[in-house]
Every structure is written in structure tokens, then in C-alpha cells.
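In C-alpha cells, the next block holds one chain alone, the form predicted alone.
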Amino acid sequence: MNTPSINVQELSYWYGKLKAVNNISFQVMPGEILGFLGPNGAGKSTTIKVLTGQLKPGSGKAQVLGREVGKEDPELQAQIGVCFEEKNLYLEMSALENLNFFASLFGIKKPDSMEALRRVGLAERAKDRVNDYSKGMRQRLMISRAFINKPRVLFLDEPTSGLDPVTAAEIRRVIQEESKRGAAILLTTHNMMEADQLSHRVAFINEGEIVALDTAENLKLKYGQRAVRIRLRNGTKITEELITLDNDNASTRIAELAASPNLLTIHTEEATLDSIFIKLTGRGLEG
């Protein structure tokens, strides 16, 4: 049986008097994504702060790769990845030397810093300062920068934020790429399309507690409608009929509209992640 990667028991945090993580718990497994999803303020950068050990846990249990965190310890350290929302490059160096001398940090001679940075799309930026890069660019780097290290723990801060999307699309490849490769992934995204896509789990956490932890398809299935909604255009007036899958009729009723010379489009009406948490919270994931 494998071992989490990424191992949360009862943890909790406080900012003083405020209770900012309440006693959650979640597992991440080698090679899994799980999308740690919620609101700003909802406890998720206090427990990745926990989990890459700026933070030592208030009560309760958090391990990574086995060892506990929240203390000096270089040999996890050296096998973690993180990219968060706050830029810490070196701009008057460039993207190589960047990635070179994070690298060295790690004691690694040889890095591969030209491959990495083409994972990106910077390879031909390689030698140019950082401080004349973009938002984006910057971006990029720091993501690349991750994953220098070959690490077996991934933590990424909104990672496509401020991307295009052609660049977005890349990156979210380069993270499915990781995950293969068998890197346990704890990310952080507002992008409920990118969370559906990159993610196997998702746990969304709402005033520093869990609400819900499973798969999105799972969380769709429970808390979603099966249905189907048939759009028809009858003369000059558009018309829609929404049929409910558990009806006893709704196959026949599908097929006869499906067969309507006026059938413009069908649509299943699926939940999505945002009307989940909304369902479970009250309140929207950008909120």
C-alpha cells in the first residue's frame, strides 16, 4: 500500500485568537493532484505555510514524505516544490542563472536549467534579465523553477495566474507531465475549469474547515442534477425543455426531440464546482 506523500491529521492553526485552519485532515498520494480549493481567507495558504514549514502547526498532525514539518530540515526541504502568488526571483539575474544558483541550493552540480525553462516556453529568453520580463514571463519562471529540483511534493499557488491561455494550457500539461512522473501535487486555483481538469480530488475548505473531500465527479454526481436540457427553435421563438434522467419517459422524450429537424442544441446540466461550494458554503469561490 503506498505511503501519502502529503499526510494532514486534525491540524489547526491560530493567528492569535482567530482560528485560522479548524482541525482538517486530507491525504495526497504519490502522483495525485488534489485541488485545495476556497475563497481568499478560507485557511489555504496557512496550510500550505504549514506544509513547507513556515509555520509550525498549532495541533494536530502534518507530515510530508513521512517527516514532520515545521522545523529545520534540509532533506525535505530538498525534495519539495513550490510556487506561490508572491515573486521572489532575483531580477538582475537572468531566468538561467535564476534557476542555476536555486539549483546549487539544493547541491545539485549539474541542473538541467535549459530544459526546464523550455517546459516553460523561456528558453529562448534564457539570458534575459528577469527584471525585463513580464507579469507573465515571471510567471512561468517560477513554475519552472518548482520543478527544478525533480521534487516529490509539488505545492502551487494559483500556478496559471496571469497567464494567456495558449500558456496556461502548457502549464497545466508541464503539471499533469509532474504528476506523472509521480510528484504529489497539493494545488491552490480559482480557475474551477483548470481544478476539474488537473485535479483527481478536491477538498474545499471554507473558514478554515473542510467542507467536502472526493472526487469532482463524484461531488457532481451528489450534488448536481441528471438532466438534460433540449433547446429547439420553433418558427421565430427559441424554446427549451429541461427532462430529469430519473423520469421513466425521459429516453423517449430525448429521442423525439433529438430527432426534431428544429433540435438546435442539447446539454447536460451538470453541477460545476463553483454551484457546489456555493450549495455547501453559502458563498462563491472568488468571495
Given for the second form:
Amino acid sequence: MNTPSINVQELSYWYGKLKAVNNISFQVMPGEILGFLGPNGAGKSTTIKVLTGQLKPGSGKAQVLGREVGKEDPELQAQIGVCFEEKNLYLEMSALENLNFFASLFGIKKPDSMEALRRVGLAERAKDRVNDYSKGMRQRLMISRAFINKPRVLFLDEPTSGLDPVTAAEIRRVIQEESKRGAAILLTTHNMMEADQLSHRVAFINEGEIVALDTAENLKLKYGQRAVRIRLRNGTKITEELITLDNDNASTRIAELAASPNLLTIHTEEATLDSIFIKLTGRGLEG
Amino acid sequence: MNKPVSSITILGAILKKDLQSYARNKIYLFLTLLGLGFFVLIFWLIPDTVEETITIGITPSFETMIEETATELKAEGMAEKELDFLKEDILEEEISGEEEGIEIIAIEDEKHLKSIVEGSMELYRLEDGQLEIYDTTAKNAEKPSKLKEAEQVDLDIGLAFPHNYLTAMITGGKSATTIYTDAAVPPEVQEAMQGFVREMSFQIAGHGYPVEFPDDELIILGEDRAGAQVSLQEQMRPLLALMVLLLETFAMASLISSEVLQRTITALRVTPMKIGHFLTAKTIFGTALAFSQGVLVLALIGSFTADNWHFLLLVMFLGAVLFTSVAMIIGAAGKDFMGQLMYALLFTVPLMIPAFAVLLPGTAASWVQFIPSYPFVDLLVGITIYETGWAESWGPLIYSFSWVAVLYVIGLLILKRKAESL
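For comparison with the form predicted alone, provide the form predicted together with the partner chain.
Every component of the complex follows; first up is the chain already shown.
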């Protein structure tokens, strides 16, 4: 289990003179979800295109399941699943036919496509043409298609982008199930909350470079401020006090206020991934 | 790593998917039904015979002209013996003998002749050979039942000779003859009629020709098709086969284009499918589709014979690959529906030109031979119309194969590049 499913070392990629990916290095272990966080045009999708064999690496090393990427490798392709940001489904075919077709490309003779659709809540509409599906239903089908071959490595490009909260939550649940099954997952998103919820580790990518890579907790600890915000009733007014935990007198002051009959609420003040990203890059994730 | 998926499995899956997509697309189905039904129907509705005889109406009849001329000359003192010589040995032989391909019908009244050529009167030949005129403009004139079953005679040209015509010719004078022609008669034929009258007058006047022709008169090089002219229906065979292939080109280009525009190729590329599988599947599907429909239409219009079926199948196969290659180029080039339509027109209209050159002989300029579809059409024309075989066709066959190879390689490269660049 110590062999990384995805191993990228000093990878770069150019579109003409534009360096889209700049010397990035990271690894994803089996069962791990690595969140790739960055704004549009940061290099997330290009990295996925390189790792899935759609683009040849410009320089550096990129391996998936121990095999170099960049050339047609059907044996490796059989082990990966990809959910694209654009919903590239066969619209004139039903969901069931879409899944059966892709399953047959993977050499799966008796695919359990209905079960796959049931998993994403599409079983009842399995025989409807995809053309008649809503955006959320199409996205669920995209996820289902990416999982049809029970891949060992999953590349999910903005899997919940533009979805309603209920559908997004369903998709996150399925992603976590795949992680528990043992699939290594590279998840690109510019949804900070999603990355925080799903990812075992998070990589911040900006202008083609990884500016930070660690667990969300460590990043918050490293770049955020450890503090507690306490609210008190003071007569008819409500007052707040921010106590920095790195302060020597912090524990005494917290205990003192906690014992006060005027205490209303105590909140820990953690940094968000979004605020850390802005701190590191000087720009927001939605840009 | 698992055992790799076989190419057969992948190709089979893509072909099955393409067939599903094709069968569900109303435009593709419409194009297919149009090709199969409409074209075959059109073929059988087109006349399958060629009228080789030109019917010319004259007024007055030769007999009337001769009798009147004889009376006139007799009154001027010509001896009885000389008159008989004129009547029997010169006049009748020179002007009443109908030549091959020309039928002369005498109408005694010039007004009637003019009206028949004009179309306001109709001329019918009854079962006993008698001619009868029917005035279509007459009020309350119901067409007699005997005419309904009689053969209508098309009279597009009428020659109205003056009553002194023969006398003038014999005595060295001049005469004015009126030629009536239908508006549809080509100018060349109108001029030929003038020549016909001049020649006849020249002979009646007793002049010899300053030129002589060999006994055979006309030496036909190649196959003499006199009496076996190619009908419009036969000429339609290669045109219809080409039309079917062109329609399938639209359908195939649309199928490829939808893969490009919906970016489903990208989804395919991250599976065990290689780009070569995709290109091979498109080649097989496009060729099979065009070939099967083209062959079916040719069969339905009766183009296959015991002698030509193998040759015709080979030529149709080459044509199917040729047009599948064009579909690949069109499908890869269009960025949206309108773009694809523009490219389709850009490529397919020039490909039609050689086929129209068949319908309109003499219109093909030498550059038409450089159009990729030319050798294909040339072969189709040879096989389906003139029954040419392998021996006479190696040149066009090799030329056709060369174009197919060139266009196929271009089609593959363009589509491959497009698939890889998405």
C-alpha cells in the first residue's frame, strides 16, 4: 500500500508559449482523495488531461499505477475512471445504453449498469434518453460512468459544479464510497467547502504551480490564526472578545470568561481554505 | 494489470453504438428513406425509351405539289413524255423518299400545320394509319373516343412550301419556304432544317454535289448505338448512385460531427479504446452504410447483371470509401451545425459535377477529370450504361483507387488531429 497510485514529479506542460503547468510534484495513495484547489485556468484540468493520457507531459515525470503516462496505454486506461467537467454523454442514447456502451469498451461482459444507476439515484429514469435529463441528472450519470469499471484511480474534474446542494451531497457520498473501496482520487474543484469535506489532503494550485500541499487541518493550523471568540451580555449590550491561543494568558482568560454568568457563546476561530488560498496567492478561488 | 480488451470487442461496441445513434436520428433516417424510396421512384417514373425519329410536317403534300407542277408545266407546253420523266424518275425519288430517322407527314392546310406545331391542335394516327386532327381550342369540343386510344404524333417542325415550289426549282427560279418550329426545338435543329430544304431544292434543280462520301457514308467509331440510344432513365443510374452516396456522406459527417461537438471523443479516449479503433470504426460504419444503400438502390433500379455484379460491387465499394473519407473531413471541420453544413456544401457540390456532365454530354470541361469523383462516375457510367468490363476499365479503376487512397489518408489525418486536439 506504500506505492502511490499517482506519482507526479516536476511535471510541466506548455500550450505554445504559455506554461499551463509549472514544475508540480505530488502523489496520491490508494484510497486517498487529493483535492486540487485553484481558480479557473490554474492548471487543474491540464494536469488531469496529462495524467489521463489526453496530453503528453511537456517535461518531468507522471506515473499512474506505476506506468508512465503520455501514450496510448489501454491496460492503464482500463484501470482509471474520469469524470469530465463538460458533460460529454451520448444524448440520443439512454443512461443505461451509455453505461453499457462504456462498460463494453472496458471489456465488461455483464455490467451491472442498473446498480450503478441506482447508486446515483437514476435507476427509475434508466431508459430515458439523456437528452431529456436535467443538468444534475447528467452530472450523476457522468459520475456513474466514471465508476463503471471499478477503477483504481479516479479523476474527477469539478464533479459537483453548478449542482443543487442535495445532488452535490449525493455525489460527495458516492465519491467517499469509492475512496473507501480503495480508489485513489484526484478531485479538482474551486469549491473550498467540498475540498475540505472530501479531501484527505489538499493542493493549492495557482498559475500552474502548487503553492501548498497538506491536509486541510495542517494548512489551517499552519496558515490560520488559533483563536477563540467569546460573546458576553453586558447589560443591554452584547460584547465580543477574541482570545489568541498562542498567548500565554489565553487559558486563564478563557476559563475566567467561561465561568461568567454573562457568557453567551464560545466559538473557535479557524481559518478557511479560501482565506488561506487568498493569503498564499493574493487571489480568490472563484477567479 | 488486467488482460487488455480485444480490438474486436472495442470495434464491435463502437459500431453498435453508431448504429443506435444512426437509427435514432430523424435526419439520418429521413436521408436514408429519401435515398431508398424517392430516388428509386424517380428512376422508374423517368421514360426508358428514346425517340430517335424526327417527324416533320409538310404542306402541301408531295403528291399535290407534283400534280400541280405537272399541270402547270403542261400548260406551258412541256411534252407528256418529259412530264412523266419528271414525275416518276426525279421528283418522286428525290423528295418523297423518307430517310432513316425522318418521318414526313403531309398536312394539306398550312394553318393546320402551324397550329399543330404550335400546340393548339393535336395530330393523331388511327389504327388504320389515317391521320386525324383535333382542335383543342374549339368550344365544347369533346375529344372523340377513337382519338383517346389513338397514337398522338408529336410534330415539332413544319415546312410550308409555296405551290410554285417545284416549278421554280425545275425552271431555275427562286422560292420562299416557311419553317415552323416549336419553341423547344434547339437552334441547331432549326438550322439543320434550313439545310435540309436547301439540299432537297438543290437536288430537284438537278445540281450535283461538289463533294462525295464513301459508300458507308458515315463511319461510326466505337459502338454504333443507332437504334439503341441511352435513355434518360439509364443516364440516371450513375447519378442516383452518386446521390445516395452523397446523402450518406451528410449523415456520416453529421454523426462524426456530433462526436466532435459533444466531445464524446474525449470520453472515449480515456477508455482502453485507441484512436485507431475510433478511426477504423468510423471507416467501417461509413463505408458499410454508403455501400449497402448504394448497392440496394442500384439493385432496385435494375443495374446488376450476371456479367457486371462483381465489378459494380467493387466500384461501389471504392465510392463508399471515397465518400466516407469526405465525411470524415466535413465532420472534423465543422465547429457547429452551420459550419458543418457549409463544409458539406463546399465539398459535395464539386463532387456532383461529374455526374451532371453525364446527363448533359458535351458540358464537361477537361478540368472535371481532376475532380475526385470523376473516375468513380466514369466507371459507374461505363458499367451501368455501356456495359464495359474489367478490360476497358483498368485506367479509371487505378485513377479512382488513387483518389480514394489520397482522400482517405487526408480524412484520417484530419479526424485524428481533431480527436487529439479536443
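Positions refer to the first chain, counted from 1. Just so it is clear, the structure is predicted and the values come from calculations on it, not from any experiment.
Of the listed residues Gly182, Glu269, Ile171, Glu241, only Glu269 lies at a hinge between rigid parts moving between these two forms; the rest are more than 12 positions from any hinge.
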